[in-house]
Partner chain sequence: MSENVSVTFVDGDGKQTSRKVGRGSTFIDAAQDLNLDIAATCGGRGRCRSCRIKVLKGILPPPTIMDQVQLGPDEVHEGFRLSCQTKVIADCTVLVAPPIAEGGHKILGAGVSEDTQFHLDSGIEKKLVAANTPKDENHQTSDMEMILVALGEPVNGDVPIEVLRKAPDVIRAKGGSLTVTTFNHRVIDVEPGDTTRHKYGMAFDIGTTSIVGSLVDLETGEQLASVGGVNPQAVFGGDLMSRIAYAQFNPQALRKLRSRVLAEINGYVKEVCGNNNISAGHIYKMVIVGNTCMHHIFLGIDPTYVGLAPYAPTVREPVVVTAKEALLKVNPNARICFLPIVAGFVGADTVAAVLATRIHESDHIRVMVDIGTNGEVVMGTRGRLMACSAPAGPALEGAQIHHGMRGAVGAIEKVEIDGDVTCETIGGAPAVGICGSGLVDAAAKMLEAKVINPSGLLRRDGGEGLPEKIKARIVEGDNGWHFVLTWAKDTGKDEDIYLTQQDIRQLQLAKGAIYSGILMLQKVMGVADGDIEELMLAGGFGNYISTESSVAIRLLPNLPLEKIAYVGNAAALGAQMALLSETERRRATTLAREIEHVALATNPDFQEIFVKAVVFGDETKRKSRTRTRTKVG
Amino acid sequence: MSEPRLKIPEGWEERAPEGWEWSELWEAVEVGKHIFTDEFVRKAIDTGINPRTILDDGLFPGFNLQGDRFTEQIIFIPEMLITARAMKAGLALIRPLLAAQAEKPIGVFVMGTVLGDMHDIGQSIVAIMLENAGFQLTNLGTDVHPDKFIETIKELKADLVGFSALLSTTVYYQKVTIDEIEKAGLRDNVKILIGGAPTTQDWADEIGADGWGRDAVQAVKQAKRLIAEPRTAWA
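Kindly supply the structure of this chain on its own, in the form predicted on its own.
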């Protein structure tokens, strides 16, 4: 197993003011210095750097490095959550600026943990990474009844829905939720992604999900794949 390396954005110097350096921010996000991240991003905004540039050139590199380490199981949920907190601090400052530029989300994503399951381990990581990837995210939290998923899917005209299960005793409700979405006549409108410790690709295939996320990084990759696939348009 090789140690993941920082991927420096190509041509970042051309998008930054003369003399500007991102390296301190890359490291701050990587090690989870959320206060420093907040201060650095504020400085970048005050300098007049485009918020999309701040996100892509400043925030993503350190976060993606840790995401690669998380996938390779070099680091685990506690370390990833620390990095996610720093990323969230920076994202909170630039999200309103991106919205003001009328940047449209790449898709509407509804997520939650299935009925009977009160665990949300890792869910905040998935949520942050989906937002970072450009999705408009609604997180319904834990112990979500199928009817709540259906209600939110219809209200938001969602493109994707994802539900996790962290217990072997609740994983069956992933199937129940998919069945209820189908009964509601919404199955062709949304792509369904599942995840959680007891789940596998075989389980996803068995219950009719469109994708399975082994971890947060893979969940985002699957979401990007699914958003590009055809589905029935909302009326």
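Having displayed the form predicted on its own, please output the structure of the form predicted together with its partner chain.
Shown below: the chain alone.
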């Protein structure tokens, strides 16, 4: 295993104004300085840098570095969460601008922890990574009723939905929620991804999910795989 390194975006200088420097932002996201991140991104926006560029060249390098380290277990939940917080501060400013530019997300993703379950630490890490990967993400939080999933899927015309469950008692509701989506006649419109510590690929197969993610990186991989698969288009 090689040590994850900061991947400096190739040719970033050409996309930035003369004398511009991203390294402080890379580091700010890496160590999780959310206030600094917020200020820096505002400055970049005011300077007139393209929001897509701010995201790719400014925010991603530090985040991806931590994401790789988290997967390699070099860092742990605390470090990952503060990086996620800084990233979110940046994203909050960038997202509306991307939308205004009519930039399309790579897919609409609805995420939540299933009924009966209050665990969301893992799920929130998965959510931010999916968002970074270009999905338009709606996180319904914890203890989410199947009806709430269905309602949101319909409303947002979701492409993908993800269910997290951390309890032996609530993995059952991953199945129930899939069954309900089926009953609602939406099963062919969305791809379903499941995860959480007690889940396995076998369980995903058994309940008819389309994919399973062991961790956040796998979650993104699976989501990208599934978005490319054929689905019935929303009316």
